[in-house]
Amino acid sequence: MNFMQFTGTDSYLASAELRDAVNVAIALEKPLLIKGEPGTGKTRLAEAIAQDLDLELLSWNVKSTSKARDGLYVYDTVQRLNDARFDDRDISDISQYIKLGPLGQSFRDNRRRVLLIDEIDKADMEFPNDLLHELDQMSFHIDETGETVTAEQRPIVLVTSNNEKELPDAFLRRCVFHFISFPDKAMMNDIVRVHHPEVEEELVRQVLIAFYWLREQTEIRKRPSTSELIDWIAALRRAGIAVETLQEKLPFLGVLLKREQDLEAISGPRQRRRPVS
C-alpha cells in the first residue's frame, strides 16, 4: 500500500513529533486527536494537512448543541411535507431529502477526503460515544431508506480539542492523541518569519521578549496565542512602530489581550519591570 506522508507546508511548521502522529494515524487509519492550548494551530493543522496532500478538506464545526446525527445525515421533513401541501413535486422518493452531513460525505465520497472534526469537547459527553461504531466501521445506516453508506476510500479524520470536557476511554481507545506544545521562542521566530518574512530582526526579538513575558505573568486569566502575536506584529507594522518605543511602552495591548482584567493588571507601571533586552 502506498501510504501518504505529511511533511508541512509553507505556511505551517510542524515539529517532527506532530508531522510522525499525523502519518501514524494515516498508516492505521485511526482519528487524530489534537489538544493544545487555543492558538496553537489544531484546526490549521486540518487544512496543512489537506493541502500538503492535495485532498480536499471538510469541516464539522461541533457546538454545544451538535448530536452525532447531525455529521451523519439530516431528513429534511419540513421540505417534504412542504412539497406534500403544495402537491408540485413527487415525495415518494424519500432519499431526495436526505442531506448527508460532513462525516456522511466524507463516507459517499469514492474519493479520499481529509475531515476535521473541530472542538469535539463543545458537545455533550454522548457526542463522542455516539460516533464510536461510525467511526470504527466507517460505515452508517439511514433508518429512513435503510440504505448502508460505507467508505470507500477511509477519510483522514482529525479531531480537535480544547479540554473543556474529559472525553471517554472508548473514545480515546479509538484515536492516535498528539498535544501541541506551545511554540518556544526558537520555533514562535520561524512561524513569525512565515507570516512577517520582511520584518526587521531588532523588532522581532523585542516583540518575542515582550510577548512570553506577557505570558509568564500570573495575573493574565487568558494568555496570548501565536495568532495574536502575528496579528500585534501587523498591527505594529502598519502604524511604523518603532523598536525604542517596544522598549518604553507596548502599543495596541488589545490584540494580545482580550480581558479586561488582564488589560489593567498588566497597562501602568508594570510594563516598566518587563524585561526589555
Second form
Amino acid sequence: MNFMQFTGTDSYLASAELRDAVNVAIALEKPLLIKGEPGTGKTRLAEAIAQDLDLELLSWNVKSTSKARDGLYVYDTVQRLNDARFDDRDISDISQYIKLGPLGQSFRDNRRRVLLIDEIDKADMEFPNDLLHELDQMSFHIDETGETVTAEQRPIVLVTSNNEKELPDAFLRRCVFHFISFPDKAMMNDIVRVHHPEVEEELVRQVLIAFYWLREQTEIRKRPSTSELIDWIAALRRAGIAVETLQEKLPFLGVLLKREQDLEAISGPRQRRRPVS
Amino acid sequence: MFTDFLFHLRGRGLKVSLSEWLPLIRALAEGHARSDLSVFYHLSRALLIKRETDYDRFDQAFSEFFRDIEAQFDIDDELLQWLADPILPRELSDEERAALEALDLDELRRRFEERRGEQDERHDGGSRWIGTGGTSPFGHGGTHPTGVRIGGPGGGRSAVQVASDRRFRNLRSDRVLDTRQIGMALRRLRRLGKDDGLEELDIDATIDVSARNGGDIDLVFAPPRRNRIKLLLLIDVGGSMDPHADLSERLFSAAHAANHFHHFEHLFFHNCPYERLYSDIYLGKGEATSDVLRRIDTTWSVLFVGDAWMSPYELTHAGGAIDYFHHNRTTGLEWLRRFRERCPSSLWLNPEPQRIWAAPSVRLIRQLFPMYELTLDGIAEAVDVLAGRRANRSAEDTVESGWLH
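Return the form predicted together with the partner chain of this protein as a structure block, the form predicted on its own having already been given.
In what comes next, the whole complex appears, and the chain from above leads the way.
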C-alpha cells in the first residue's frame, strides 16, 4: 500500500473528510473537484498538497475566455509568421512554436505534478466537457506536429469551482467531489492558532463568539470568511485591544465586513444585544 | 448488503450510477476505507455524491441505513461478499459498461484477498498496515505527529452520529430559489457581438491576406466579441408587491452580481412607470423617465418586474397615478408603449402565478409585453427570448405583430 498520503501541512489544516477525499482521488487517479464558500481555502489546498507530497504545482487560472485547448498547448502562429517574414529562424520546425499549457506541461514532465485548474466555472459551459477525453486518457494529440503527448506520471488534478455555473454531469461523474464546509468553532480555533500562535486563549474565544454571531446575522450579505478573521485578530493585537473591550464593542469591524450596508446593519444597538460569552 | 446500500441511496433520490459505484468498490478493495465506517462515510460521499446540494439527502440515507447495523457492519466482509457475487444492474449505459470493462473485478478480488491474508498476519506489529489505534499517523482515533486532531469531526463520534447531524441541511436545492440559481439563469443572457474599442489580432484573416501578398505580412485586426447585453431592470415596489419584495430583491442582487453584462442599471417604480423613475423610492431620488428613454436604445433590454395588478385607470387615464400628490399628464400605458418602442426586446416578469393573471390591468400590459412568471423556469424562458434563442411566444393573440421582429 504505497500510495501517497496527504495529511495537511503546518499552515494548512485539513479535516479528516477532506484528507480522505484527497487521498482517494490520488489513489484512484481521478480529478478532485473542490467547492466551498469563498475563503475556505480551495486554492490553498492545491499548494498544501504540493508542499506535503513534495511535488511541483502547476496552476491554470481559468478565465471566461479560456478554451480547453489553451491548457494543452498553444500554437504561436504569430511568432512563426513573424519569423517567416524576417527570416530569423528556420520556420519549418513547427514544434518550436508549440507552447505547452499547464495541463500539457503536467503530462509532458516526467516527474509527477500537482495540477490546479482554478475556478473552472468561469469558462464557457462546454469547457469541462472539452477536457473529459484528456483527463480520462491523460494524453493529447498535437495536430500541427502529429505528436501525441502521454503522461508517464499522471498528475494529481485539483479542480475548484465557485458555483457560478453548473458543471456538466459527464464531468462530475469522473470527479471525486468534496465540498469544504465552513470550519466549525473547534476547527477555526485550530486555524487561528496556526496563524496567531501566541495570542491569549480568552481573546480567541471571545473573537470566535463574535465572529460566528456575525456570520449568523441574516442582514449581512457578504459574510466574513477565515482570511478576514485572521486579519481582524491581527488588527486587534496590533492595537492592543483587551478582552474586556471586546465584550463592550467590536472594534475594526471594517476588516470583517467589506460592504457599507453590512456595517450599518450591524452597528449600534444590535451589537450591544449580541451574546458575549 | 453493499448492493442494498446502493439501492437504498437510489431509493432516496440520489442518482448513483455504476460509473460512481465501481470506483468506490475499487477504493474499498484497495484498502482505503481502513475498515473504518467513518472513513467509509467520507469515501462513499466523495465518490458517489457530486453536488453539495445532495449532501443532506446522503446524510439522511446513510444514517437510516447504518443506524441499527453500525456495530456489526464489517466493510471487508461485505466487500468480499459483493465481489464474490457482484449484483449489477441489467441495463448499462455506454459509460457504465466502459467503467465495468476498465475494472477487472476478479483481479480486484484476488488482490484484495491476498492483501487481507497478509494483513491478518501482521496487522498489529507492522508499520505497513493502517489499523484502528495503530501507530500509523493515518488511523482513526490516533494523534497526528504534528498535533492535528484526526478522528471524525467532533472527535471520535461515529459515522452515523455525524451523518445524523445533517450539517448540510441548508445546502439543499429544493428549499429555496436562491440568488445563485437566478444568477445562473441570468448568465445565459449573453449576446455576443462585435464590440467597439480595443481590437485583437484576427489570425485567420492575417494569414489569408499575408498569403495573398506573397508572404508580406499584413496584420488584420478585428474587434473582440463581447457580451453586448445592456440590461435595465425596472422593479415595481408598490404595495401589492410587498409580499414579493424578497423575491424581487433576490432577482436584483443576482442581476447585480452577474457582472457579465455590458451595462446594468436598475430603477424602481410604483405600480406603473410615469414621468419619473426612482433610484430610491423612499427618498424620491430618481430621474425623468424621458431622460431614461433617451439614454437607452434598441441594444438595451428592459426587464419589468411587477405584478401588473392595479386599477385599469392607473394605466389608461391621465392623472391615474396611484400617488395622491402625483398628477401624470401622460397615461401609464403610453409610457409603457414608449419603452416598448424604444427597446423592442423588453419583457415583463410577474411574481404572481400565471393562473391568476386575469386582472384587466394584466391583460392590458400583456398586450404590450410578453409576460413570464418570476420563477426559475420563467426567468430561463425570458432570458432565452432576450438572447434571441427562442422566438417570442406571445401571451395573447392580440399582441401587436411588431413584437416578433
